Amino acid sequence: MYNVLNLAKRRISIRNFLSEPIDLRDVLYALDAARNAPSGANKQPWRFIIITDNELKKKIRSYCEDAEKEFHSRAPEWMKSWLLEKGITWRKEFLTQAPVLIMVFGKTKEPYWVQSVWLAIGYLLLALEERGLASLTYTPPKVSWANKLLAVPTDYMLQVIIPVGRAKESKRSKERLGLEHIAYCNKWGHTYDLCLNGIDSYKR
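For the sequence just given: structure alone, the form predicted together with a further copy of the same chain:
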């Protein structure tokens, strides 16, 4: 059995997927978790379209790659370096390689809709990881094409595409700032240990 911390540590963004099919009930399990997330005024401004159709995946990839070519040519220098270092190009093979894509839409008229949708995506990623499914949060540079392609009402906007499947690449270890760099006590820069006065230190 896992706990949330284990899942959070184990889960890593994957860009290379095996094409083997997955059990869609695992995806539905994760969406079931996501729909239970809190949201601004409980408006639940999220909708998820599960993409399993191969022809549709090809079209989605084509729209995304067209937008990526433009984005890559205009990216700031630091991002170009980062993309190069990570081996990220305009090619988005994972959009046709992964057996399933989850297209996540947000209802743009609701209060805190972006915040609510992304909080739910946090739930979703952990639930997918629990079921042994690899994922990536891929945000295409342009999104309006998705409304037409999938008959989505205009008051919903594509927020992210999450390819889901089995990882083809081996999982690297994650680079993250230590807890001491991101958690403070009562004031910016004051180490969290100060809040632990008297009790044992936090063991990671």
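Mind pulling up the form predicted alone next to the form predicted together with a further copy of the same chain we just looked at?
Here you get just the chain by itself.
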């Protein structure tokens, strides 16, 4: 049994998937976890569409790649260099490789809808990891096409597409900043060990 910290350390983004089917009950388990995330005024502004149809995935990929071509062409030079270094192109093979796509929408008229939806996404990612499934949070440059394609009401907006499946590539842990670099005690720059030691750091 993994605890939350171990799941968070294990999970990384995957861009290369096996096409073999997965058990959709694992996806539903993850969505069950996601729906229990906190939300502004408990409005639960998230909605999820599970995509398994291959022809539909091809259409989604086409819309995304058209938008990506435009994005890559007008990106600033520093970003073009970064994308090239990371091997990220306008091609999004993972949208048709992965056996399942989860389209995550948020209701734009609800309070704190963006923050709420992304809290649910965090829950979702860790639950997928618990079930041994690889995932990626892909945010298309343009999203308006999704409402028409999937018959989504206009007051909902696509936030992310999450390909889900088995990883074809090996997982490699990425460097993270240590806790000592991100957590302070009572005041910016005062290390968290001051709180652990019961030292009043606010007046220092």
